[in-house]
Amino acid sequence: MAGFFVEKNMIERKDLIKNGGFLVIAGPCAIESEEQVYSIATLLHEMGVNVLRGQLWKPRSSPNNFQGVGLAGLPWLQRIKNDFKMLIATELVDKDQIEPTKETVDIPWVGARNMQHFELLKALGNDKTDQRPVILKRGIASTVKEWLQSADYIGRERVILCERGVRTGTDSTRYTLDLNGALVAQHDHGMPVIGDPSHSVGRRDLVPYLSLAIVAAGLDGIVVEVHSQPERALSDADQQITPETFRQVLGQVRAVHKVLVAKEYE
């Protein structure tokens, strides 16, 4: 479908989400090995996904949990770029990581834990020669106003907001996907907003349903965690789906999006 996926090697925000398109980012919660990330990238490439979630660092609540492979995984991502012409989206957790990843990472990512890491936000925004889009996830207890203020540090014209669920009174799921807040940011403030069904629900069986809710709500894209062996994942094993499940989800998301786009032109 024209405009559905990002065009290859286009790295400005205006080219990522345009003409009624829907941005799809997928990949493992964290890179664990070269074989793991390359095999998943191969399958995603075959499905037509052009943006890989390639997390080198993984902030964790406990220091005893897997923290990511760091810069050691950068050559693995570069190989994927070279072989598949995929764009790479990677979370940065410190401003010192911006420069060494610049040649490989097409879409820097600020996670929910760092939404108000102002030195990191300022460092991403201060280089006016850098026009790469930046994904900014919403903090787990942040208001829409605070989310947008964090975007201002980078420059709203470069930011893609990501709604990943906020902490509410429920304990039945990991977080609560706030489509209300996402739509306010999109409709009232003109920001592109994508949704993360994986982190918001924390259960792989519900990820397909939330993926459909995100596209049906009219948001601009999704980022989904995909792992070949989710039960063996070193981080967030409960919420990652298999490539087979993702293929089904992708087909459903495409179908819903096609209907929505068609209605816009009736």
Ligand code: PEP
Given for the second form:
Amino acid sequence: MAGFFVEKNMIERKDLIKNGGFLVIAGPCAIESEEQVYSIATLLHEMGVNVLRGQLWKPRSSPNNFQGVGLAGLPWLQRIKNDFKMLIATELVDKDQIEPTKETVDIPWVGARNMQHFELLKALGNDKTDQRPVILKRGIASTVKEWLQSADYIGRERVILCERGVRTGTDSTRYTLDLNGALVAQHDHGMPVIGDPSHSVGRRDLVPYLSLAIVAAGLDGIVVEVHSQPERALSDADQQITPETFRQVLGQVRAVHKVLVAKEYE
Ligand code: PEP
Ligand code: MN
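Having seen the form predicted on its own, the form predicted in complex with the named molecule:
Full complex below, order starting with the chain above.
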């Protein structure tokens, strides 16, 4: 799980997904203030995390809920990037957001609700000078085939798929992490696939277990919601874990990964 500090302006998927590596992305559900995101980034950086979840826009089920700080938060992310050389992963919810965020955002991502927002996918794929990796989250009721078809709009070679749980017959947790589908995408289609334990299980007490399941399954990475005061978070308060818990989870994830990689190379 070696760190990577990329000097060039635009990183590519091969910089992130390396043979035997494990991509760790962490940060709050949403950026709420400069102080909040800078302090959590400081802690994550100290833990050796080098990709920040820098969520500027929040797609929410209800228009009455916090919608994100939008472009106002971009300079806050740029400051973190400058100070810590962290890479910034940010969800884009509209094609008009691609251009103004391009300098700061290293890894744009498309959220579950926009997996079939075809104009956004096309806009991300159209600029052939843009070789940034794009994280494509799986739609909440999408098949693996549909997920891959959406990846084709962007260009499969740039895409990192993210399994974030699908809606199933059970309502015991927020969604159901479909490791089966993730493994099919990875093994049968040669795609890098990372897992999101936070949105899939929706409960902070279970996030550590799902995190371990993701690494044990041999997926290529993880994206975890971490907040300094989860219970006071403006979004997804139930599922964000504290930096202290994340530190433990990361230690365990790294240990499991080491065992699996060692096995692979025996
Ligand atoms: C997110 O990662 O911030 C998010 C909204 O998740 P999803 O798109 O998977 O629901
Ligand atoms: Mn969230």
